[in-house]
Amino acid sequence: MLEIKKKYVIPGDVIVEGNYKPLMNVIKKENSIISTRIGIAESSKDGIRVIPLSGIYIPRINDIVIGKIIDNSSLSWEVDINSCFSAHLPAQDVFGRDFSPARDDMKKRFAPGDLLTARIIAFDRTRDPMLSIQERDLGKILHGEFLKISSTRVPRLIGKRGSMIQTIEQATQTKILIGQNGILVVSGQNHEGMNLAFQAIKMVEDEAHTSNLTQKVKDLLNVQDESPQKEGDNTTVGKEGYINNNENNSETNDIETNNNTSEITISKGESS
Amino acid sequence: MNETILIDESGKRTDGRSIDELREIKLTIGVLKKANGSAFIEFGKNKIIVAVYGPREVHPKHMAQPDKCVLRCRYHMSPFSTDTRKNPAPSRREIEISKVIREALEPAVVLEDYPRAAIDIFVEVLQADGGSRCAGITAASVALADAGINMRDLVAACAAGKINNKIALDINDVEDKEGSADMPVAYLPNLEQITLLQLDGILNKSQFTECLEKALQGCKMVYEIQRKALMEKYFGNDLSLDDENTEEIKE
């Protein structure tokens, strides 16, 4: 129905003229749709949007993020989610509805500096984002190494139905937790694997818009070119009490594959 | 009155340019690692580096606006940017230019998209040669785009003026000092709106129209350079969209 397919745009570019619906990173001016970001414009039957190639993380409801506890008041924790807004995790969400500031010691559950995965359950123009860990697999992160990338690179790092991240995890024997806000936690048994995973992640971040990236990453990791889906059966082996995030979230497209050593999980909120 | 000769018989200016020629412009994007967005511009002999931070939390907190973002801008000339050492303390002129740069960029930025946040722009002049506010605006708008801030349009800026009674494009330092008028203009090329118009000197009505027309043409030329720099930085020389690439980004 729309003649335009995909197009590189910068702010101010007219993407298309006509009566289309502006979806994301576009504005409507008279009869034309104008991009507001550097990125790739595309159209669907719902309207026009631009997938940005730069920018900081802006929270969205239902995103799964990795955050760091900064402080707590008597009723909630303040969480740094790598954005211009700091998030709040209400104590009632953690202790249950009969939470009492006098009885429950908040510092015992989360102390400043702790990392956690959480879902954003509320956010709008007037209020800071609110988090929840009331789901299986959300909560405190116990081990792993912390890494920040640009949040615009997260979809690329995950790849088509998780292909990129699966490749990296299998080749390096690591587990990588991804927050939509661009924070990653990598954990693995051996040092070389971790280093290799860092290199691969850095490569994806630096060269996200180049073509044939999957192949480049495979070359870096010395992976033979065969489809990862073919090997192994698709059963999940949870080895440790590690955070994973599957079936029960309808929004997440999770991919688990197993190697005999590790379980691989991707927490990926819908990114459209 | 004995006027300095700024245009010779063959129509060449002091630096060898013709009357409607821009100085050479070089624009590099993403020069600072820690900033969210940055740009370095060489506009003739001007050398200016611009850093954009944000959107980020507002400090002091009372400055925050509940409905939109605050845009803050600092234009500063390094002590070594001029012939004689410039005192690094912000002068009256620098405070004014900070304000006009901010006001030139504000209409382009979609401030409503980032309530309770702040965007900081730092324009540092490393070497000055006339027209540094225009070069600063040009680089700042590209740095804002690099920082991934929602913008209605880029802002391109360029000056025009009157030297030896002729209207000339892109006034340099000598022409600014010896000439009789200088008019910096900032412009949103796609929306066709002017966001900055200053005039130092005297022009009659027809000269004013001619001068503005010339400055706007200069802005359009500057815009093409901005556009090219952004395209090259983000999409490389390969401007063909291959499907594998975009599909994965979509996921």
The other form holds:
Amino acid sequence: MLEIKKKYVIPGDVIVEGNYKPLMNVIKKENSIISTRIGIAESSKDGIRVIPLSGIYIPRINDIVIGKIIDNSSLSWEVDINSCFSAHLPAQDVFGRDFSPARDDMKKRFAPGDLLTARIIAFDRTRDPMLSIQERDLGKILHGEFLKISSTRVPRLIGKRGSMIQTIEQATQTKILIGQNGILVVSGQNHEGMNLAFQAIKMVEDEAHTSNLTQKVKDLLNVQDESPQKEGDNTTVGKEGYINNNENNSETNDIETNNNTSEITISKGESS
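To complete the pair, please output the form predicted on its own; the form predicted together with the partner chain was given just before.
Chain only, nothing else included.
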């Protein structure tokens, strides 16, 4: 597999020629992979993609997102997912098929301002996205502080095999939940570590297009490079599944909620 390292492209640029699979923000024309966005082209074992330098979040089925409850009707909750589309979480998804608006108090489960992790299960641009929390580790987020970044920066924040986010978490002793919609929730034992994590995340967002970003983040966090692994040493654990990229990634359930490790309450400021 040809490895492409930080190739800047604009719509219409030919990224590579050959038998490669088009993934995100690219198309295949004859034997060429062509960019459809302004961004950074990169390759993986699955194919070729372009990480956009700007843009709003467009929902995709199977995306794991972090949203904020805005309001509820008699049958569903309206959820802000940092997009031009509002999402909806059906009450039956939470209460079950025997849900009754007259009997079940929806606000006791989710009230305006609550944060949750959910999966997008339906969306076709003719109607708002439909959410579900019927999986392990999805549902209400009880602890942490949320912040918003551009959804186009999420792949860079995660890094290859989760290397970037793992570095930030370990150095700051925090846990960072990442939604593909650019909403993050950071929890930790102390405010100093939390503030340092926020600084590192802000650096990644502001300098995602620059070179040597990993080293800049390590310098900010005062992280020393480890000695190279010996051949055959397989003790390093990758974190490819931090989010589901909806690109042949079977590990779609790896966002971890950790509601017992933080005493910091959720900030309920407006995310819009």
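Since this is a predicted model, take the numbers as computed values, not measurements. Numbering follows the first chain given and starts at 1. Think of the rigid core as the biggest set of C-alphas that the two forms share within 1.5 Å after superposition.
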For the chain moving as two rigid parts between the two forms, please specify whether S32 and I120 belong together. no
Interdomain rotation angle between the two forms - two rigid parts, degrees: 29
Rigid core fit between the two forms: Cα deviation of M24 in angstrom: 4.8
